[in-house]
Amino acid sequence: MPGFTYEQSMLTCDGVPLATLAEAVGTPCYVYSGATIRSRVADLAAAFAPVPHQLHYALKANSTLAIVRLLRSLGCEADANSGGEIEVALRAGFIPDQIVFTGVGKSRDELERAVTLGLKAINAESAGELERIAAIAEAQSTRARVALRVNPDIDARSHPHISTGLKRNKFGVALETAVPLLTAMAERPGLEIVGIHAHIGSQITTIEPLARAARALAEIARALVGAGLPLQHIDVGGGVGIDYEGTGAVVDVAEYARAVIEATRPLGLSLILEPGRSLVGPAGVLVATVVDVKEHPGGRRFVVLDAGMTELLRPALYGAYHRIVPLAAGGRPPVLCDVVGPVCESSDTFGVDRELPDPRVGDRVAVLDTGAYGAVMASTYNRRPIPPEVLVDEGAWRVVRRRMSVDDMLMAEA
């Protein structure tokens, strides 16, 4: 099995002991399993093989250049959420026609760059954004390929901070406005309407909301085609969740594909999917070292790591759960402890009442399922350097991002 497994009581990544990597590059550090990424891309591509489709990897999940290049080598194209992510995609080797540009607040500079490049599609968020794209394209005497993002008012049943498909969320346009808006905008000489798009949220663990969103998109696409718009694709977004708690309660990829295909296949349009977390989340761990163990009156036992919210923000941001396991298994009785970071914030906590083998200073642990929204959200708060990242792939490992230095942090300052 690819990924992170215990071999002779030592946690390994695709056969390489994580303790070896920690000794070589120091902690905290991120380690990625190339084999896991390869396997998850293959499974998703196979599930959608019955219909024309393209996987557009969502760079927002992890935009480390080596990871993006690996996904490109596996046949993925790119979904960018900012001008910076467009530039990363280009540097990773994607051509403009392999990039879709999503994002709720695209600046004038970002839109001009997107139109000039001639991206596969700009997923427009509003009537005003369509107007701005049209004006830029017409000034350049060109046509910009656009898809309209709709908000289907569907509850993704995930955390409110990562729900994007309800009316109270800032994303997209209301379903009932999509057809009249696009039929009107299709008259603009600077626009080529190529698709319809929705993304209802992230970390979705049941099929029903994803199937409802696909059916809503299909209904709009049918009306647009009937109105004479020659659409090319339906973009169903991403959002499929991963098994953070180790319970197996996740969406089955084959079942997900069947639901989407059943809803959209009669239209004969190509599908675009924007997977991110589902491809890279389980492929990464954050390795950290215990720097202190202390007990407060009342029995709270605190295990302090050299990693914190500066390396992994999700637990502090919205109470996200990540399993925490020792690099060396067995040998000591388990105890309950609060696993915390070194940052001067009470929210800098990875887990409360977690069970670990009686921790001691110098022990190392791995925080699991951090390949998505881990390193990409890291910060230099408290002037803590961004950690290094290591990729294990095809029998070898290499540092794909070195540890930031203080000089790196101060380079842009006067």
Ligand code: LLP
Given for the second form:
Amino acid sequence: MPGFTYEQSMLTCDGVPLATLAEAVGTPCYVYSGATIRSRVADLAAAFAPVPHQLHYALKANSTLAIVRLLRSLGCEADANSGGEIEVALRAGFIPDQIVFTGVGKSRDELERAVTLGLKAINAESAGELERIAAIAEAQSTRARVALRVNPDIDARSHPHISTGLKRNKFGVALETAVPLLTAMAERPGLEIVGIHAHIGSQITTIEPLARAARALAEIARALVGAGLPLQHIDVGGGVGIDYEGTGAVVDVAEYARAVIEATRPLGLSLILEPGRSLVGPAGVLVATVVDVKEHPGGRRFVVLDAGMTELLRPALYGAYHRIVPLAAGGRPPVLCDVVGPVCESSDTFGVDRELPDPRVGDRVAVLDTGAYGAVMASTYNRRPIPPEVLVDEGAWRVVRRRMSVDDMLMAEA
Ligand code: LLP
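Having seen the form predicted on its own, the form predicted together with the ligand:
Everything in the complex follows now, all chains and molecules, and the chain you saw is the first one.
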């Protein structure tokens, strides 16, 4: 069975019991389902098949090399958000022509590297950045391919920390400035204007804002083409949300694709998509062991895990909801508890008033839908080692990142 399912009361990943993996590598650990990633990519690609398009996997969601390589083998190209992600993309086997470079604050070094490599597109965030890219390219007697990121002032209706498409957010240039800016910049010998880009936020659970953003992009693209600028693509960013609550799909990708295609098809430009979470989020779990159970008199019952905000920051940072389930189902009666981590912060809480089968020390649980923005956001706060990651794929499992050792942790220190 692909994905995470119970078989004979044991939670499995693509058929492999998670308890076996936890025994082998220890906890906390991340486990990924290759089959889930494969099917998420196939669904999205099928939905956009009617038009020329390219999926550029947003490495920021999960940039573990084996995961990036798997996405590359499935036909994805790359969206890198920093110099570091560009290097990871190259090491995963992407050529520069398959990498788009996004990000609101690109340093001089990052821009120089991007121009020298000749990336598929640098998604410029401001007039100043276009200017800097032009100057770097002209000094190298080359032309950099750029797309302009616009801020369409659309409310993605996601968590405010991950909404990026409103005027009050720091991202992109105001819609109305895009055409004059690009027509002026097209004169620069160092720039080849190849596209127009927007990304209005992440974990977007309704199609309407995504469709509106696509329509806004199409309108600008039309104006630019009309002004004599031969664009090559429209980059609609990422942002499709996933079903953290487990109540049923939140965004139907076929419906999403239809809306984007309808808005952009008349222009005949190819589409770039930058999906992250929707491809890898449901494909990962964080496995942890209960290290303590305690109850304040007349108060709350705490289940303390060996994983916390250092392994999975989303609950502490956004109050994000993740389902928490036992590796072994059935047996004991369910009780209500607060599931917390071991870090010395009260925000280090994975879930309040959760039902788990009367937890005991040594029990194991899985925190679901942590394949995106899980391992990548891990830290060594409290000098906790970055956890190992296991990929189950095509009938076998392997450790794709081993647990950080104390020596690894201190490697860069004098
Ligand atoms: N493109 C750009 C320019 C982005 O900034 C992002 C995400 C993506 C694509 C991918 O978006 P996705 O398809 O994954 O929604 N740490 C937060 C999410 C931050 C997303 C940042 N940008 C979280 O844990 O929810």
